[in-house]
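Okay, so here's just one chain, in structure tokens, the form predicted alone.
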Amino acid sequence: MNEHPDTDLLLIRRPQDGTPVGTVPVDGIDQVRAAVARVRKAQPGWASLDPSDRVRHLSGLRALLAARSQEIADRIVAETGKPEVEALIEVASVVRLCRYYERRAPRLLRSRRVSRGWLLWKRPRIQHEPYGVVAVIGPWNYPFILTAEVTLTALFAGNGVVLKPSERTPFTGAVLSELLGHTDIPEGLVQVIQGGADTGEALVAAGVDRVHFTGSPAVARKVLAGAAPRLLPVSLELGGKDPALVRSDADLDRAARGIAFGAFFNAGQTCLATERVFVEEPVYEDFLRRLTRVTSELRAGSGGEVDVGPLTTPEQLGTVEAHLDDALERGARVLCGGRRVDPASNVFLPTILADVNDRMRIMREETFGPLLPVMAVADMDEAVARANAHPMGLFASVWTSDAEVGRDLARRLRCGGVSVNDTLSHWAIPGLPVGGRGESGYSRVRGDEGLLAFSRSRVLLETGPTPSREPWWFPYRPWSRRLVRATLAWDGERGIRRLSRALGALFGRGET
């Protein structure tokens, strides 16, 4: 947050005690553009290379981040306040994705072959090439991991980035720019800038070719509005209201175990957050105390061995505040929680809350906090329906023994994932990607999808030795109608029929 904005700095505060970290100065608009031309500067020649030698490049950095791993869990902890070992489990995210995309970028982004079906002469392929300046706006809930490793992904597809972390982390931001410092990649190819949303917006009018904005709907219609005149390409990874649908022959105590973990891990403040469950009636008041029962073992607190930290802006805390307090006002119940740790602290009590409604606001709205909301439905077509309504579709989980049931519930459900039997796993898997629908975004990070995400896909078709024309150029002959019959007649039929019919068009026989 820029607490003096007269000089142009970023003071940052502890979220555990109000303590400053250190201040950071703001970029205006003419040190945006230099870092944009900067990299412009420097894109070409890494882009020229093939993709095996950026992995060569890029290859010292993933033993780097491990040797800092404290280092870079350090500067989390201070800018968000997180459990230690949460800050940790940022940086081996990294790592991983590292690791696979060391393995699948030369595969995937090389150049490959098609098939040229009858036109034999014809030497079709598909090449891969990079957008260019990729322009990557961060988060501050995972200040590390969700600018990372974007930056990582355009990189290894060829581009070059100007990366600006949260007003609320910089520190943290910067970090993955200092050790790349250190690999064999382009001077310049990396650029940090920082500030606040003038800053991002200056990113997005600065000449870029791409933009990657993670963070919520309303700011990204401003990022899409400001690419509008350009028409630059946009990627959003946003909020999400995500459901767990508990169905009643589920391991009642797996589900509470997991659906906790996956509501409260970064005290609630993630997008792939369990914020609404969904449990079929006859076992209601069952889950309810088992998950009551979890959530009240949570240890909560500012630092030591902490399970829940606090939130990280007082921002949050409030919305959080206001959430509990108009679901109060609206006849819910808490069963556990509830309130801060202290008045003047910024942890809050992971809570759970029962006789839920559809007119409250944490039903409706992204929480982003410690506060999950439990509500008994009928069957799971209720619990499918009521999941679907919500107009964020990012992730959701299905609890249930019956594998069939669950993959079904899966297919039914309108987001970009589903786990069965668990939550927030995926994310240890990198080659699953990671997006949503509807207001949480419409684009795909991590995996093959994310990789491609960050490159442009051309054609490229060679002619052999041919005659001189093309059997389908100017003028037209009575051949050209022939040869169009019989293309057709060879896409549209099967089997022997097939090639009988295409040479019977091809030379005329039945034709009028």
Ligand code: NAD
Given for the second form:
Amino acid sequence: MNEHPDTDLLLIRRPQDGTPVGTVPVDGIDQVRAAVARVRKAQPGWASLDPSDRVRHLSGLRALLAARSQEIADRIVAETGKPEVEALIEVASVVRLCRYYERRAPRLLRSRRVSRGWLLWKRPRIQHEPYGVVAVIGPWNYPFILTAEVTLTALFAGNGVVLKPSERTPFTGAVLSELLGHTDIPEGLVQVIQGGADTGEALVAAGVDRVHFTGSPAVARKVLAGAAPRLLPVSLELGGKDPALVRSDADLDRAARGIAFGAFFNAGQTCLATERVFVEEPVYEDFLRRLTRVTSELRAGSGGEVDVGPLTTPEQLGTVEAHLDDALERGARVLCGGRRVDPASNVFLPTILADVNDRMRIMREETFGPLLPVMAVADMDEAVARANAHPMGLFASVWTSDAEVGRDLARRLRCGGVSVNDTLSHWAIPGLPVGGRGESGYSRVRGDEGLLAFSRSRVLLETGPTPSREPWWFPYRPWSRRLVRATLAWDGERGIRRLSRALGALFGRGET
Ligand code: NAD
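Take the protein just shown as the form predicted alone and give its structure as the form predicted in complex with the named molecule.
Up next: the whole complex, starting with the chain shown before.
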């Protein structure tokens, strides 16, 4: 029964068979503001704790997540339809990042001394302070990772969080805050609000101190516009059209397996999915044969032991089919897949497309589904140029047996990171920051950078026992100029000349 008769409800259905998972009331402006107010009240106490005390307060969480992993995975599977193993990977990812920040947060967030140079009577320090109330807005494709990891990162840094999960995955989005209830963090520090665009918009406008958005570039622009009146800091983790570059000297079997994994994990609904493959002409047909063989062996379905599950939303299925139709009209060749498992199903077979060109939507727009276009290129220069021509730049992979060439190609690709002879595995290493450039957004999550992004650095400059004035204060005297000249010499010169020039400027004759 609807306990909130005056509010809208989100009705969530299993992508596997359309049966209902449950309903969730949508939060309106008043509820959003109330949630922000609750966090606002709880956060100062949390911020005042030493980072290592925050770690202690959160210390039971990892064990709890591990113990409840099956229950969490079941929720993820119910809302997204992904294979259970991929849902468990989401939980494992959160636990691993949590462990990393438990170790790193006290060290990274500690106040630290900075060199004072010749200002020997100064004591300069950098401190880190949290933003305050952080709004986290998440997508549906990794509904646990992309809500829980960011929320935890913000908490380790001393913030409170109002989280709005995707309207497609509200139950998974609420898991972390439920489990945090079993830790001894201050009551009210994390709030979950539910709803779609209107709720998200209300959250950005509700007086929060920072916004973290994961989603599409189109919505990111709206979030930025909503944040502009208050000049709110916004971090953006957006989509990708990740390229894979296959050089003639690559281990083609490994490349085929790795690229199939990168393209079809989570049915391709991954921001870091491989969505374009550029293969050197001499090995193009050979590579296509191997990739097609590997892809044809994948088990697609909506239950049991499968490798590729259903598309999570009907809209996503629509996009996949529209991109395929457009590619076929413009002359692409389907090597395997190319259809739903059966006409009534939302499971789309993993599909390899050859003879693709730049006019096709599949080469220009994020597909976010199990279609993989493969293009022949004359050489790696052409591959790099084509890879970099796309406005998105999240991640990329390079396949070659020459380590030096791999490093060089990686350096030339415009994106947030490159794997050589691998895809997606960087996510298993929590010390690596993730983020992109261009239409993929500009922020970083995970790693040390990801944690520091949730705190502001600020300065504390103390002055030891000194004479009654600093040498550069008013009134200016003739030696004020000498002092500036000495500084210029000290900072501008090298080696032994540095000292002699500085002393000359300070005490030399003829200088004033
Ligand atoms: P989306 O942009 O449609 O929605 C993302 C979130 O924004 C949802 O919670 C939605 O309710 C909310 N929203 C919608 N309109 C809003 C508004 N006007 N103001 C505030 N919030 C609003 O994205 P999606 O379909 O949920 O997710 C898929 C997209 O996310 C893909 O483009 C994918 O590549 C990207 N993504 C990026 C990363 C990354 O880390 N870079 C990770 C996963 C997904």
